[in-house]
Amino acid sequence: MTVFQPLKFPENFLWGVATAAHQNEGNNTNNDFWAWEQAGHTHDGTISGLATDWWDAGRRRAEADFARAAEMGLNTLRLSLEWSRIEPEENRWDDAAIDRYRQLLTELRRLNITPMVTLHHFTNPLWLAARGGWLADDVVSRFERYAAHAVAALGDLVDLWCTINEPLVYAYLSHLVGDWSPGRHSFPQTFKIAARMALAHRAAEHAIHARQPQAQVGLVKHQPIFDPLRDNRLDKMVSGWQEMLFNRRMFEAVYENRLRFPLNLFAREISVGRDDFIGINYYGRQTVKFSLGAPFTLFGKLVAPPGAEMWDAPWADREIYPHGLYRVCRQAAKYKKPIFITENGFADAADTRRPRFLLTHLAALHRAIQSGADVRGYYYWTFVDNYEWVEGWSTRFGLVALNPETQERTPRRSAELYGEIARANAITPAMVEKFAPEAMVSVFGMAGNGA
């Protein structure tokens, strides 16, 4: 009979979820992607209103939420400011949004969980939008002064900093395929905003550490597994470019001071800086076929493998593979710097694979540690069921679930789970057993796993 022993995480390990302005706080009306809701470009044809409701005072359904959290025995969350309601206008701040944030802050601290506050999590004020957004010549030096600005009011709250989340998923979504604000098509406008936020990543870096030298900040990155689906050169090639321009290009440029092609074709150079850590969002693997009529990936078809296990829609081409997390955490650690899976998580609003998937995540992130990844902690995405972009409503990746309508919370099993893995800081049989018996030699046994 086999014994399986615990998997247990290093001591202090930070156990979290991972949230965004826009999607939690509700009625962000300043910003670009409120108005791209409003023009009627989501896929299921709804706005966020009030997403979770999080950001009325009066309401305190932020608060108890984090109570929650608490009581499920998370002891870290990540959550982004809006920089719409902190400069609504131009040189304008409002200090009443100001006072908002501290009071979430506040709690969260009073709950003896630590914040991780991201800058730049995909909106941008109408203003800035009005200017040409991330293609305004001066968006460096505007990102600059508001993260110096945030840090100035909020820095004796926080000490882990994300400058801006996934970059290339931004500037890809909004520049180039045009499903976000403000649907644009050009391979060129992608790559300049790409060289733009990796220029302002430094800046924002600089601006923290000058005001508060012993700030932890880092850059976010999205960061997928892109393999080819055939032993063929094609295939290879093209799945060769998604990696390099996807995801090697910003990580030489934020972590190795490079600005290699395109991005050096939109910037002269980047300034050395002072990354604390690396912050990786992870949601699986992408199999990449070669194909003429995909000229927006490169002429890389996104594909599913024969007897892979994949998302449903609208993310049908992205195939569930923990082993991916062990993979990009091998990858990260050659930079020798502290790792944050900054997110991790599956939109499953039944909640019958959730569970296998966190186990089986968490069971790869082990091994990568085990390995010598020096990984500091897991955020999942995310806790409460929230506005997800242009995919609306229609996609529940909560722990907790959520009526939009009456904003009545239910926690599912997977919440559980997780609770319970955050109080014992480890994986045991039992949980596994309880959870998702199925999945037991699959955890237990990933030392064996393939690439």
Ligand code: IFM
Second form
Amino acid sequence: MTVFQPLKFPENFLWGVATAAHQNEGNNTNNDFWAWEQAGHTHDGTISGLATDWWDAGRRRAEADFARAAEMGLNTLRLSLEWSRIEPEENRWDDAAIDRYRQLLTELRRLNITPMVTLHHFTNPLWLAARGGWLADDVVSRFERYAAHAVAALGDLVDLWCTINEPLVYAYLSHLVGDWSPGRHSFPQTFKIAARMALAHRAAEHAIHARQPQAQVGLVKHQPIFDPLRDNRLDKMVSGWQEMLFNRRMFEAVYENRLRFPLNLFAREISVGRDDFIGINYYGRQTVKFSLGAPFTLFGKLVAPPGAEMWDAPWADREIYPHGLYRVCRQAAKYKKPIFITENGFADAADTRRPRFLLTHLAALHRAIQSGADVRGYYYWTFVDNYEWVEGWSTRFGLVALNPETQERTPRRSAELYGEIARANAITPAMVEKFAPEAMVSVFGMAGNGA
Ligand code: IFM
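Since we've got the form predicted on its own here, give me the form predicted in complex with the named molecule too.
Now the complete complex, all chains and molecules, led by this one.
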């Protein structure tokens, strides 16, 4: 008879959720994304408004969410700082903003939840945007100064720092696809920003370590799997370009100190640094077909492979592909550094597919750990439904459902499942049986994993 054994995670594994300032705090009126929303650029016409209302100290909604996370058994939470609150005008630093972040971080620590803090998660202060945003010549030194200020003000409460979230996603959506502010369509600008972000990461990492040598610092990279749709030269060539430009070049810059084409067109060198961990956001696989009609994606068109299970719109060209989490951990493992899965999640308002998504991805992560990848923690994206950039409120990633009008929260079944996994530090057959019995074989393996 097939006997399934629990999949146990390493001792002290961090189980958490990931969030971001603009998507959670509410009323972030002083950044470029807020302005973009007001100008009517979101696909569903909604604006972030109060978001999940984490900023208001009186209503204590962030604190209530943190308590819910602690009750579930989570022991870490990733949030980001809003540059436009901390430095609302160039060279003016706001102590009240720092005080609120100190309250939030102190509360997390009181609940034994380790904070992981990101310095840049897509939004830019209006004053920086007015000077050209990431194309401004002094953006790297501006960012370094902000990082230094943040670490001096908050370093006693934070040991885990992420410098920049998903640099290529930001550069691609804002300066190539033009869906985000400032709505450009330029290959050179896209890669100039990617190069600048690599340098800014390094500068911030130095600034943090100079003030807090024991801090652990890393970059957060969105790392899709790119595979050719068909086994032919053209599909392999275009999927290879996407893998190289979107994934590999940033890893080479940050972990190998090598700026290669096209990043070397915009920066001559990157100084040697100390990355303490690799942050990976993983959401699925994109299979690429050669197409002359897709110049913005270097003649690679995303086409679903026959029979694949895909995401719902607006990401219907993205495959649900748990094994990819194993593969991205293996790719990163070659750098022999600790790895955090800083985001992995699924938009599913009805919560019908999310339990299986969670279980199969965590099983793949477990396989990666068994194979030697030094994965230290996992952050599900996200805790409470939050504001999804230009998709507005139309997609729901949360373990907890939110009604943005009333701010009412309703935990989904996935919250119960994730809590059980975190408290057990394991996936057990009973959990799979209860939440997604159809995933038993994919979670534990065809022939069973035990005696
Ligand atoms: O909501 C985003 C987040 O800001 C960055 N990573 C992907 C998430 C889901 O699309």
